[in-house]
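A single chain comes next, written as structure tokens; it is the form predicted alone.
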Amino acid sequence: MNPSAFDAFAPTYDADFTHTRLGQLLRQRVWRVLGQQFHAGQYVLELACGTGEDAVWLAQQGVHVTATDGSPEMVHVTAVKAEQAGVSDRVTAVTLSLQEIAGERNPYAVIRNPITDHESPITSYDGVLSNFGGLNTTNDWRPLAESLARLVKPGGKVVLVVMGPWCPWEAGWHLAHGEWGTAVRRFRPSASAHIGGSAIPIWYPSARRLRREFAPWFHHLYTESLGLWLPPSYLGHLVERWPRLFTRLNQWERHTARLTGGWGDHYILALQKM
């Protein structure tokens, strides 16, 4: 896969998703989890950072973030956004793909002591974040988990937000429109997404599958559904049309998410380094 294909999304991603009602509802749910797992003064590695929305938010909470992405344009947008938000001292944006990290190219950042002006590398992280389907662009989850195990301190937290195979909204919508192939695409070994003129393979691992791949090094904390009652992003216009309804459904899911686990457009998988 060529991660730079996502360069085409960099200029419009925030307008198309981040700043929409649907995007805001989903991201607020993720930020609630991040606020519980990561704390000021910690160093967090972000995988597939996209336009840096989560990196900037974490930095505003006092967390230091090494934000990585295989798309140079996404990394550029992240760096600019951090500068504009006044947190560039806590966000290091690096062009580095998941595949490269799984292949043991380590994303060490450099920190500067403001008193001595001395630079030193970050040799381990307090946690890892990957939001909104970054892990769906690879199926090398076991090598990635092993590489992350060498990067994360014992007790460090990992928060993965992944598109899973059990999305009732997507299946129901496409079945109702007679689109049988699209309705069941998440159950296939892989599906194709057309991004930036390229066909990109996408995988939909279950929460159980990812738990198994990470299990040699990481302990499972919990799994929460995300977007079970909200439509996928390509149906975000429905949320714009009925905002009060979907806001209430999102609030309902927030209280039941651990019961519905890996269901929904995404799920949140929280792990801890052993």
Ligand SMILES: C[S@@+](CC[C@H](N)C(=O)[O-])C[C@H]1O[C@@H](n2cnc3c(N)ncnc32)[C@H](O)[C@@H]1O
Given for the second form:
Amino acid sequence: MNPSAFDAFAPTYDADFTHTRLGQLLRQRVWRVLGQQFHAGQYVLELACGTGEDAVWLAQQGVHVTATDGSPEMVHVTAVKAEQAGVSDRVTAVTLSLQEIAGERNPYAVIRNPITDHESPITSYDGVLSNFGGLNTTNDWRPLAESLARLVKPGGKVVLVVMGPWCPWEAGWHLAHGEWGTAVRRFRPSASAHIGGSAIPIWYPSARRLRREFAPWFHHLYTESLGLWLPPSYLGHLVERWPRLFTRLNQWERHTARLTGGWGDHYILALQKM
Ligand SMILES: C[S@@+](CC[C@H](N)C(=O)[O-])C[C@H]1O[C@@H](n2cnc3c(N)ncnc32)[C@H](O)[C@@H]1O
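Go ahead and give the structure of the form predicted in complex with the named molecule, now that the form predicted alone is out.
Now the full complex is given, and it begins with the chain already shown.
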């Protein structure tokens, strides 16, 4: 799979998702977790950073971020956004795919060490972040976890925001519209999304599955639902129409998110390097 297919999304991604009410509700929930797990002065590796919304926010909190994405256009938008926000000294934007990080090519040759500013092996990240489905574009999670284990310090945190299989909103919506295939697509071995004119394979690992793939090197801190009472992003128009209702549902979801674990459009999996 060639992640540059996502280039076509880069110019409109923020308008279509980031700046919508739903996008903001969801991202603020993720920022709450990031604020708890990552602190000023730390070094964080971000996977599939998209347009750099989280990298810039973390940098504004004093965190140094190596923001990677397989799409050169997404990386470009990230670099420009960091520059405009005045935090380019804390954001290093690099075109790098999950597959390269997982070891198909040696990631150490390409990642710039933000501590020394040299392109050399990094062994000292304080944490890793991947938000809003970056990890759904691969099903090779074990090699990725193994590579990350080499890049993260003992005690370092990993925050993964992943689309899981158990999404009642999606199943209910599509069943109600007679779209049976779409209603159950997350339970298929692999689904596909039409991105930039090509069909991109997407996988929906359960939180339990992902925990198992990371378990040799990372222990589980917690799993939270994200988008259980809130709809998936393609139904964001519902949130624009009934903002107060969905703001209340979001508050409810926030308080119960750890009880409902891996359910929802996404889940947030927090892990810690052994
Ligand atoms: C839904 S966007 C999420 C972007 C961002 N993390 C956010 O929070 O908005 C998914 C991102 O994954 C990137 N991506 C897709 N496949 C990838 C791959 N194989 N390696 C690295 N990045 C990839 C895309 O370019 C896109 O920026």
